[in-house]
Structure formats: structure tokens, C-alpha cells
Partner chain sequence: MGTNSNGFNKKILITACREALYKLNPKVQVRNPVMFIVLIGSLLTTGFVLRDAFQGSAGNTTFALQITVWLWFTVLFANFAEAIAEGRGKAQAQALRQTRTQTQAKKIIHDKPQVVEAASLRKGDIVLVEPGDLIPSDGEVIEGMATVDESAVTGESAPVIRESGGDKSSVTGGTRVLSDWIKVAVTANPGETFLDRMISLVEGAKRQKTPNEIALTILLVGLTIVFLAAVATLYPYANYSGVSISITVLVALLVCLIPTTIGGLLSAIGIAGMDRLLKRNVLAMSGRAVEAAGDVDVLLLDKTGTITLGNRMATEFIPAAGVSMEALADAAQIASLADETPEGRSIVVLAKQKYNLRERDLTTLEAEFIPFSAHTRMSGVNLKDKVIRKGSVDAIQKYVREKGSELPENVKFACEGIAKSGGTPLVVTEGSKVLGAIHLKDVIKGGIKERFKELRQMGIKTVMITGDNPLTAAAIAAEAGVDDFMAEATPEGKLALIREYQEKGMLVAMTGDGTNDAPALAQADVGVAMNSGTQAAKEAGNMVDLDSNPTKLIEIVEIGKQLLMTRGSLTTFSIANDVAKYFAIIPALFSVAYPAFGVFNIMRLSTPESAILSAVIFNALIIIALVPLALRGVAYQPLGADIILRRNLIIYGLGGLVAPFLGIKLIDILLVALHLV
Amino acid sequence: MITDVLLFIVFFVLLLLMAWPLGRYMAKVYSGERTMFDTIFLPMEKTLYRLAGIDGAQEMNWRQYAGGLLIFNILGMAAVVAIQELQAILPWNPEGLAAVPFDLAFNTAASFMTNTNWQAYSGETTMSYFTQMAALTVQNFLSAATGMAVAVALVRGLTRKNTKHIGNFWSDMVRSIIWILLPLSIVVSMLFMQQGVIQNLSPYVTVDTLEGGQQTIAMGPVASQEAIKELGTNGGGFFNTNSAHPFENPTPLTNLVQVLSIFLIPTGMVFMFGNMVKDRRQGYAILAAMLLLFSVSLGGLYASEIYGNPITGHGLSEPTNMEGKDMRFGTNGSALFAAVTTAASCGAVNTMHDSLTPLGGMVPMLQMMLGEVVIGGVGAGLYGMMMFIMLTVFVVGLMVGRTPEYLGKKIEANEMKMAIIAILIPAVTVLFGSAISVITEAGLAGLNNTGPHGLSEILYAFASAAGNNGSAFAGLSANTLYYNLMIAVGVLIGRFGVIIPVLAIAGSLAEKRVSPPGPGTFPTTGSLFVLLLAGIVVMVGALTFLPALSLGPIIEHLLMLQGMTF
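Structure for the chain I just gave, only that chain, in the form predicted on its own, please.
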């Protein structure tokens, strides 16, 4: 147990040491300040604008920003569908894989476009090298950059005054990719290749096994997809077993690098926020609330897995619940990965979450249900938490009888309506999708387990979709017409049902003037604010999902203690 705790401490220390300078760098990138990489990236940026016929300096109001974002993403989704449907005749398909069925192609395109990366297919037997690279890996960059752009637009709304402009979507996208995502991905890809992650375009290899049979070993350009999969909090694996596959995650070092990569940019964006608003304490307060929530989640998941299943014996002397875990990573590496990937809306897995204990499986589920704010996805975590910040200052304003304020901007009726919409839309999507699925034949047909565990499988699927996470409980047969379409709708609503209200808030705040703090202004940098913010997040999640969780993992855990399994 001591070594497990040491691993967690090392993780937090390394994360903060890397994210702090990255946040300062990103603040300079989005503010247009000079950086040490100007001579490399500025010519690339200008060339891209010239080829696309774009004026990167032209400012947009929030409607123009949202319009460009929607059109760009819809066209990207259509391109991913087309590539999947044509992959049989496209190059780099040494295994001669056929076109993807349309419902699955639509689901996959919606999923990767929204930074969800829900995978109802086995990558090595469904997608060609060309599809993996030109469609899925490209969308990993674009979807991550979209979230980063929205977060930056919201920060500008908070810092600007008396203007309708919140930046330029195309400029924010290009800078996110060229200046941040691409160089980081190159570095991480090279590290992965050095550790044994494969990167080739070779045909699959057939070998003779020790038992005298034959086995086909999949090849492919894995390292390049693996890096942006983690850095962009995308999560889509090249192989079916994702980061449990030795070609994707071969060593304990790559496992540590992967969990650090998942949290790196979302954490860096909180530091970026503090630098862009010219008050680093604001960023520290948000990060403290995020890390507090995450630490509690990680501790709960780890403790539940260490305690194990009393049916098979339990005790702190040895980890007893090793079902669904890779021996290379053990309970500590598996618990850390499961907590990180669902806190950051990544969805990559090195453990089958269906095999976690009931309460252990509830932790990843609850983190997704809270609204992608416990660190959260790249950009999405920051703007998602900002919605809860507005709710927090509103509650405080009611207590003291003042108009709520944040960073000198009054949070009025319009902002509160949009914030509540952004918070409620994913929750409603989870509950309605789950409710429909448990009362329809098509929804129940995908279950591999009965009772409360079966309900947990359905709840997890829609929480993963609406939270744009993409991880699966691994116990639901989701590659059906019903689930392909339902999950696709869920990921689209969960993504754009939040982004549009966030941009509307950014535009509204940018038009306001900044009021200097007064004697009654509630400080948003102290420990009281941190505790209130974390409490509001938990309270909203508990009030919304406690009944459903009670019928799923909570009652399953109580029944497990009585010797019952499902």
C-alpha cells in the first residue's frame, strides 16, 4: 500500500511540475504574445491561413464563432463517415477490410468529432490504416482543438469589456493544433516508440504458437494515434482492448506517461486561465477544487478495489479484485488510470471497468455524471467548471442579498439561464437515454448481466456518451442499430448542448463592463470558495443521479456483501 500511495504522490507532483509552465505558454499563445517558437510556428500558421483564405485576425461575435465551429465540425463528421464507407477502395488497407456499416460509421464519426471516441467496434478488425490515420487520428486533433478554442473564447468573455468580440475560431483552432497539440504529440509519440509502442504500415503477421496453432498479430501506426489519444483526452484505441494492449501500453512507464498526458493539457489550461485573467490565484482556486474532487474519487476507487469482493476473500494484505486488470499495472496503476480517464473525459482504459467492484465502478460513472468537470477534457473541463462557478457565486449572492459577480462581471439572469442549461442538458440526456433503454426490447437486448449490474451497464453507457468520455463498461453489446443511433445522439447533445450556451455566456460577458470589487464582493480565491465550489458540484450530481445510482451500483454492492452476484 505504501508503494501505491507513493505512485499517486509522484503522479500529482509530476503533473503540476509539467502543467504550470505549459499553462504560461498557452496563455502567451492565445494572447498573441511572443514565444520561443515563433520562428517555427508563425510561418506555418500564416501559410495555412493563406491557403485557406482566412483572416486569422478578424474578430467574431459569439454567434459567428459558434456558426464557424458547428459548420466545421459537421463537415468533419461527414468526411469521417465517407472515409469509412469508402475504406475498401482507399489505400493503406493491407487486410482488405470492408466498408463499415452505415449505422456504425455514423456512430463512430459523431463520437470522434465530439471528442468522445466511443468505440462499438474492434479497431484492428474494422478500420484500415488509412481510416485510423486520415479520419480518426485527424479528428482527435480537431475535436481537442475545438474544446480548447471554446474555453479560450469564454476566458476572453470574462476579461474583455464593452465589446461583442470573443476572438476568431479559426485562429484559436490553428493555434491549438500547431502550437500545442502537434509538438506535444510528436514528443510523446517518440517516447512511446522508444518504449515499444509499434508504428508501421506493415500487413498483419501470422505466427506459430507454442501449442502448434497459428495466431494473427495486428500491426499498424499505433504510436501516432496513442499520443494524441491521451493528450487530446480522446481515448479511442487502435486496438479493441485499448491501453490494456501491450502494443499500445507496453510498460509501467508508458502507463504513467499516459495518465500524465491525459491530465496535462486540462490542468495546464487552468494555469492558463489564471495567467490570462491576470490573477493566478483564480486558477489555483479552480484547480484546488478539481484536485480535491479527484483525490476523493481516486481514494474511493482504490479502496474499493483493494478491499475486493468478500465472496472471493478480502484483506488489505493483498489486492483481491484482479479480475479485468493487467498484472503489469496491478491495482494501483489500474485504479489510477480508471480514475484519471473518467475524470478527464478521455475514455482510454487499461482495465475493464465492468470488472471493478460495484462501488469501484460507480466512481468512474459518477465522475462522468458530474459534467466533465473533475479536471475534465481539454478545454471542456475548464468551461464546464465555469458553469458550476457561476452557479456557486449565484448561490452565494442569494445568501448575502447581492447580485452575483465573478472577476468583476455581474452574473445576471441571461448567464444563469445558459449555465443551468449547460449543466442540465448532459444530465437529462443520461437519464432519458437510460430510461428508454431499460423499457425497450432493443435496449435490453444488449445486456450481458441482469439485475442492478445490468442497469449500471446502461447508465455507464449514456453517462459516457453525454459526458463525451467514450469509455465503456465492457459489458454492454453496443454495436446494434439501436445503440449506435442512441449513443450517437447522446454524444452530439452532450457536446453541443454545452458548447452553445457556453459561447452565448462568453458573448454576453464580453459586452459587460468590469466593476471593481467592493466590501460585499465574495472572494473567489480562498479555501471557502474552493469548498463551496466542490460542494456545489457534488450536490448537483448527488441530487440528479442518486436515485439511479441507488438502483445500480449501490444496491449491487450491498447485495455483494451478502454473497450475491449478477
Contents of the next structure:
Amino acid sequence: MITDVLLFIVFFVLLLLMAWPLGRYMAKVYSGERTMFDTIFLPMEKTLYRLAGIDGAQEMNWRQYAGGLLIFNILGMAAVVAIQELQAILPWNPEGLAAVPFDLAFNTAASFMTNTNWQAYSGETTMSYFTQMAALTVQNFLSAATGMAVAVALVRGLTRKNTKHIGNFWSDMVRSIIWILLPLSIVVSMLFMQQGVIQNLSPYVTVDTLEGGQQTIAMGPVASQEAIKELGTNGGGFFNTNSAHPFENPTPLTNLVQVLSIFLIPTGMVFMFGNMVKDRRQGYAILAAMLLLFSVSLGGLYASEIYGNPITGHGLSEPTNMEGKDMRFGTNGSALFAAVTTAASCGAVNTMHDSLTPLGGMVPMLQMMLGEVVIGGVGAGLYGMMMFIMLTVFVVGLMVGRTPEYLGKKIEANEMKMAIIAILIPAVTVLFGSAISVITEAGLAGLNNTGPHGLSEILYAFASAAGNNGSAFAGLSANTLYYNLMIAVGVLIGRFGVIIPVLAIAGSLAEKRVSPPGPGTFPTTGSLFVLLLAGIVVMVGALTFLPALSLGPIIEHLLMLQGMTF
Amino acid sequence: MGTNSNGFNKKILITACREALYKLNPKVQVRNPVMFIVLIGSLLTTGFVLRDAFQGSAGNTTFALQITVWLWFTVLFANFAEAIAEGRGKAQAQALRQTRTQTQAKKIIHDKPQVVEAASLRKGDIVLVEPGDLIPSDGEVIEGMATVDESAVTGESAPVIRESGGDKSSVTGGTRVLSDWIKVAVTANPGETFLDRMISLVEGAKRQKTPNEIALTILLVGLTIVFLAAVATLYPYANYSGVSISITVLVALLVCLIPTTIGGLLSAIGIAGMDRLLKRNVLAMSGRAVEAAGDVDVLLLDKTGTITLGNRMATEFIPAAGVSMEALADAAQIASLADETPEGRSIVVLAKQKYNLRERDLTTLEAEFIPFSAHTRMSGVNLKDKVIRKGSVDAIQKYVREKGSELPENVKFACEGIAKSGGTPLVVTEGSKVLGAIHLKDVIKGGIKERFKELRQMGIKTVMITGDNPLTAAAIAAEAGVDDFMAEATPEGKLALIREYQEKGMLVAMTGDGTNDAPALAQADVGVAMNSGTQAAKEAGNMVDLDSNPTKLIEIVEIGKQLLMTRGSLTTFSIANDVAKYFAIIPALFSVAYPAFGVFNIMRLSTPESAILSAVIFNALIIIALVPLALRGVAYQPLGADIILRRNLIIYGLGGLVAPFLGIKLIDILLVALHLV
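With the form predicted on its own in hand, show me what the form predicted in complex with its partner chain looks like.
Following is the full complex, with the preceding chain placed first.
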């Protein structure tokens, strides 16, 4: 128990120690200020621009920015579909894997392009090494950079005044990758390889087991994909079992590095925000709200797992729930991973979330339903939280007798409309996606469990899709035409239904003047604001999903206490 | 609603009840999307109740009927809130309309007045108005001078003087000339006059939603959509889970969750805000300006009339070396006896108070009064044996120099001292012999310093605008406690100052009355024109103060803030209410299929039906309960944002969480006691 808490404390301390300088560094990168790596990276950037014929200094308005982003992502998705369809004739396919069925390829492409990394496939039996590297890993970088670019554009909208311009999409993409994602990925993958994560292009190995049977051991370029999987909050595992696979996550140390990597950039972006708005306390306040929510989630999840299932507990062992967990990581490492990966819209897993206790399983689900703003995805967490900040300052800000404002920018009808759309779209997607699934045969066909647990599985799938998380409550057989299409649509709506309104807000904020703060303005730095922001996030999420959750994990928990399971 | 008369209140209440029914018209109701959803829900449940009544059903018909009735009440209560807010204005509009009807005008056609209908007057027409006539339309006096009774518009019974030229040339249609005559050039077409605008404003008939109201409505619609999705999808989830939920109960749940409290009261809050302004005799031309008033960062205030009493007062006599105090006071008094200016009167008063010099009769002195002239810039008296003059330092210096004399050093020194302290020195001379100086002082209005302190606490900066020199201005500014001042102000200077503040992102409010104020009034975010001012000023500003009291700006700011605070507080209250309603309804929905859900019935409500019904009834009653608050606005005190926020959060946030738990439980007890469930 004490060592468990110690692990959590070490995690928080290390995270803040690393994210703080990263935030300052990222602020410099996106503001075009000098950094210590410019001598290496600037020539790379210039070469890229020359090759693509792009002027990285050309400022864009929000429509141009969104246009560039959409075209780039659509092309990226098309490329991922194409590579999957052609993998049989492409190189690095020692196992001779066939073309991926179209609905699965479409689902996978949509999922990786949107930073979701929902995986309806098993990596080792579906994707060639070339597909893993050229299609999926590349998208891991691009989708992460896309999220970071959108967040930066929004921050620019908040800091600039009387302009239509919110930056250059290409420059933000390129800088995200060259200055931030690539160097970090290289360092982390080196560390992983040192710890035993494999990196090769060899055919699968067949070995004789101790029992005299034969086992095929899958190989591949894992380390290079593993690092960006966490750093970019992508979460798509090289193997089916994701970070529970010893070749992906061999040791407790790699487990800690993985959870740290997942939170590193999203947390750093909040610090970056404080630096870019020239008031670090603004960043601290947002992070405090995020960490407050996360601590509650982690505590709840951990407590529920420790409390375990009283039915299995009686007379057998301690009730602590170890089902679906890896002994290497224990309850603490598993609970931490599950809380982190769903808080940050990563979706990598080292534990079977389906096997969590009902309330323990509700925590990851709820974190996704809240809109992936408890830390959240790279960039997506910050801009998602900004939508809730708009809501908070609007409702609460009025109470001080001024029309609502944030950082001196008036929050008016247009911002409110866009913020509401950005919050509404994922929520409505989850509710209706799940509702359609529980009344259609195709939807119910995927269920491996009945009763409340079945509903949880479906809710989890759509929460994961709309929140661009990508983790699964494994009990659902999702590789069907129905789920491949529904989930693909869900991830696309959940991604661009948020990004476009966010960019629209960035554009309209940039045009506004900035009113200086005074004693009459609503302070957005104090503990009161932190509590209010966290409160609004919980209220909106809880009020929206409470009826659905009541029939899923909540009733399952109540019935479990009465000795009933599903 | 005031205490003027109960009959008046009753009349408004009866009208409001009728209006509440009329507003059920979907075309009217759709203006309020949240309540429109409730209306649709009510229609839906009514349909089910009727179907059950005709076909007979297994379900609990009395329960469904009660839910339906209360849903209708929810809509009606919200309509009633809006109607009652409009009621006061409507009564006022009625009174105004009566003054407007059947006015005749004497239109000048080919230099001859000809009687025409006032309604036929167009911009540019010229009318003659004689004693007893109603001024037929808004206009500028182009000839003549008259006393006008403006009580119909301002409520102020003392007549005012209107004359051609200068800043008192504008007249308002519907006011009455008492004496003399004026020729007026009409400046407004029928339907666009001040009176027309006032009627439509107080009636609220053409009320446009204000920007913040629109933004808040978007938020409320967003919440409504979320809850609509949550409730609509609950049906399939419940089906999947083997829980049966009737549509009536789902509608009840939906209505409880969507923000009906703020949705029902939102327009009443807005109308009441305008009404509060009107009670203080301020006409806001747009609700936008009222909201902007809450945001004001900088107040530009004219020194004269706002910060100081209009007139300077003599406070001290300073004799020249070798002149006795009595001699100076005596000369000053004689020179001022016939001077009817407030300064002149104050000299006589000072002489009487300090040196007990009684007023003397000028005729017995055989004195000839020399009034102030722009040319000599002096006034005084010519007596049999002596000539006394008083005037500014420069004017007297010039006067005595011509007579070969100089200002004594100690007088010069005293004058500099007076100027430095913010006063105005006046020098008295008898022939070439300078007797001494009089200290004329600007008198700061009582209590104004405290008001500025309040404003500072609210985060509003005050800037004094004056034509005085910087030295004088600085002294008065310090005494009054304003944050900043602008001396030797010109209309261009004022405009530039406003732009400068706006450039920094601040919202600026100012008052003005003269034509030369018009550009600055138009540029300011909140421009309050004095009703006594020119037509140009009134057109340029976005508010008109009928009392022409420049201090009113401070109250306007407070009303603006109160309006926004009321919206925010009730929104918070409304959302916080949902927690308790979930605790009432969710266990009620599921505990039949899953008795384990009973643990969430923390209010121990007697039955599922009574739980749902109690929540619906509470939801309806809270609208009525909060009508007085919506009309009055939440209490406002000029404190820092932090303190206000904490206070309102505790009252409306925490209160919003707790109140429904108590209310729902209470209603549940009553329902059981009355055997309604």
C-alpha cells in the first residue's frame, strides 16, 4: 500500500520535473525563439520547406489553417488505407500477410489519423512491418503533431489581438515533429531497447516450449513505434496485447517510463501555455485542475481494485482484483497505467480494462466521457480543456458583474457556440453510437457479456472512439463491418468535430482586443478557479452520462455487492 | 414592484396571467428555446394522458395527469415571469401614449402657421409652438425662447428653459410650452421620435436579445441538447437493460434536467434590468449598452456638475499689503451686490458671514453696476466717488497698468497660491489701488470621494475632464480622489483620450450634453447624454438621462453589473439544481427493476412516482419563487471580483445544490399527506 502510493508520488514528481522545462522549450519552439538545438533542426526545417515549396512564415487565418489541416489529414488517411491494401506486394513482409479487408483498413486509417489508435486488428497477424512503420508509426507522429498545432493555434488566438492570423499550419506541424516529437522518441526508444524492447525486421521465431509444444514468437521493429505510441498519446500497440506484451513493456521501469511518456507532452503543453500567455500562473491553474481530476480518478480506480471483488475474495485470497493484470506491474503499476492512458487519450494498455472491477472500470470510461481533458491527448487535452474554461468563465464569470472574459478576451456568442459544439459533439456521439448499438442486431452481436457489463463494453467503445482514446474494454468483438464503420465514423466526428470549432474560436479570439485585467475581473489563477473548472468538467460529464452509467457500471457494482456477476 | 398602490400591482398581475396564456402560442414560445422544449414535452404528455383517458390503460393515469399539469405550469410560470416584467413598462407606455395621441401642430408654410396633424410632420418641417401647446415632435429650437414643462417625459415638474442656439435648444415631442413661444425644426419622422422609442423600449415589444443574452441562450440550448441526448438515449439503454420507462417519465426527467429556471427567467431579468434603469430616469437605447455598462473600465466625468457643484464659491478674502480686511470685504461686497452670478452671490454671502456686512441698497448708493463683459473681463460698480472693479488676475493687471500701477507682490503671490490649490483667484481694485484677492473655490460634491473609492474597488478608473489649467485640475483631482484628470480639455482631446483607452482594450463610459460632446459620446462604449443637452448629443449617446444628472453614470454601471450577475447566479443555481434532481429521479427510474438502486434514494422519497412528481413540482415552483429575485436583481455591492464571486457562489452555487434536496423532500411529504401519490 505504502509502496503503491510511493510509486504514484514518484510519478507525479518526475512528471512535473520533466514537463516544466519542456513547456518552456515548446513555448520557444512555437514562438520562433532561439533554442539550443536550432543549429541542427533549422537546416532540416528549411530543407523540408524547400522540398515542399512552402513558406513557413506565411500567416494563415483560421479557415486556411483548418483547410490545410483537413487536406493534410485526409491525404494521410488515404495513404494509410493504400499501404494496408498493398502490403502484400510491399517490402518488409516476412510473414506474407495479406491485404487488410477494406472496412478494417478504413477503421484503422481513420483511427490512426485521428490520434485514436483504436485497434480492431491484431498487429502480429494483420500488419506487415512496412505497414507498421510507414503507415502507422508515421501517422503516430503526424496525428500527434496535428493536435499540438491546433493547441498552439488556439493559444495564439488568445494572445494575439486585432488580427485574423493564427500562425502557419505547416510550420507548426514541422516544428512539432522536428523539435519535439522526433528527438524525444529517439531518446525514449533507446531506453526501451536497453530494457529489452525488440527492434528488428526478422521473421517470426518458432520455439519449442517446456511443455513440448511449439510457440510462434512475433518479431518486429517495436521500439521505434513504442516510444511515439506513448509520447504522442497514440496508444496503438505493435502487438495485440499492447503494453502488456513483454516485448513492448518488459520491466517495471519501462512501465514507469511509458506512463511518464504519455503525460509528458500534454502536461508540458499546459506549462507552454502559461509561458506563451506570459502568465505562468494561468498554466499552473489549468494543470492543477487537471491533476486534481486525475488524482481523484487514480485514487478511485486504485481503491476499487484493491477493494476487489468480494465474491472471489472470500476465503481464497485477499480480495484485491488481479484478474487481467500482469504480475510484473502489480495493482499499482496497472492502476496507474489504466488511469494515465485514459486520462491522456492514449489508449495503450498494460491491463485488461474489461477485467477491472465495475467502479474501477468506470473511471477510465468516465475520463474519456469527460472529453479527454484530464491531461488529455497531446494538444487535444489543452484545447479540449480550453472549451471547458470558456464554459466556466461564461457561467461563473457573469457572477462578478462583467460580461465573461478569459485572458482579457471577451467570450461572446460565437465563442460560446463553438465551445458548446466542441463539447457537445463527442458527448452526443458516445450517447447515440451506444444507443444504436444496443438496439441493433449488428451492435448486440459483438457482445461477449450480457447485462450491465455488456452495456459498459459498448459505452466504453464509443467513449474511446469519440474521445480519440483508442483503448478497448476488450469484451467487445469489434472487428465486424458494423463496428469498424461505426467506430471509424465516431473517431472522425470526435476529432474534427472538436478541432474545427476550436480553430474557429482561435480565429475569432485573435480578432478581439484584449482588456487589461483589474480588480473587477474574474481571476483565473486562484484555487477557486481550479475548483470551479474541475467542477464544471465533472458536472457536464456526470450530468450527461449519469443515466447511461447507472445502467452500466453503477448497477453492476451494486449487484456485485449482492453477489451477482456478469 | 414598488409600493405605490396595490391596485396597480393587482392589475399587472391579472394582465400577466392573461399574457402567460397568450405566450403559449408556439410562434411566441419559440423565442425561448428551453421553454419551447418544455412546451413540446407538455403537448406530448398531454397526448398520452388523452389517449389513456379514451382507451383506458394499465398505467397510473392520475400520476401521468399530475406530471402533465405541472409541466404546463412550468411553461406558464416562465411566461408569467416574462409578462410580469413587461407589465410595468406596458403601464408606463400606456401613459406615454396618451400624451402622444391627437396632437395638433402649427406648421409654418410660407411663413404662415397652419394647423396640421402632428402625425403628418416630417423631418425638416418647421412648427410654431405657443403657450399651452404640446410640442408635436422632437426638434431643435431655431427661434425664440420658452419655458417648457417636460414632466411627461422626465417626471420632473419644474419647467425648463429652451432657447435657440447653445446647448439648450433641443425639445422633446409630448412636452408642453408654458410661456413665450418657439419655432422648432422637426428632427424626427413619425414613429421615430423620442417618445416613440421610449414607448417601444418600456413596452419591450421590439426588445432585441442583447449580445450576452444571446451567448447565454446558446449555452442553455447546448445544455438542453446534451440533456435531450442523454434522456433520448436512456430509452434504448433501459430497453436493453430490461427496465421499462414511460415516455411521460422521460419527459419529466428531461424537463427537470434542462435549465428551465434560468431559461424561464432570462428575458424577465433583461426586461427588469431596463426597467431598473427607467426607474432611475435613464433611457437605454439598447440593451447592449446596459451590458457594456457592467464592463466599463474607465469613467470620464465632467468636473462641473459631476465632481464639483456647478459653481465656485468665495471662501476667503486676502487683502493687499496696507489694506485692511474690512476695506477689501466692503469693496468686494459692493462690487458684487448687483452681480447675480453664483460667484457674485457667494462673495456677498461670505462678506455677510465673516464680516457681518449687511447688504446695502444700490440705489441709495447711487451706484452704477458694470456687468461682466467678454471684452474687459471684469465687472464692478461705479460709485459717486470711486470705481471698483473685480476680475481675473490678468484682467486687473492690465487694468491697473493702464492707470500706471502694478499688482502688489503679496497679491500676486496669494493668487499663485490660490491657483495652485485648485481655486480661482479674483482681484479687487479701487481705481488703480489694488485692494486684494478673493479665493473662489470649486466645491467638491459631498460623498463623491466615497463613490470614487467604491468605483476603484469595482475596478473602474475615474478620469476627470475639465477646461481648467493643469494646476487647478490637479488640485481638484487630488481633492476629489479621481484616478486621473484631463485638463484644458477640448472635444478633440476627449475623443483622442477615449480612443487611447479603447486602444488599450478598456471600455469607456462618459456623459455629455453639448453638441461638441457628440463625437466623444458616439465613440465611448457607453455614452450617456443629458436630456437637457442638444439633439446631437442625444443622438450620439446610447443612453439618455432624463434627470440630466451626470453622477447617474455610476448607478448605470451598477445596474449593468447587477444584470449580468443575476444571469450568472441564476444559471449557476439552475445547473446546481440538477444534482438533487438526479438523486430524486434516477433511483425512482431504476429501483423497480433493480431494487439495489434504492441506496441512492438518499432523500428517502416515499415512492418512485412521488419522487418524480416532487422533482417536477419543485422545478416548476422554483421559477415562480425566483421571479422577485429576477426582477430585483441579485444584491450588488462594490467589492472586488474575488469577494463577489465567493459570495455569489456560496449563495447560488451551494444554495443551488442544497435547496432542491430540501424542496423536493418537502413536496414529497406534502404529496403523501395529501394522498396525491
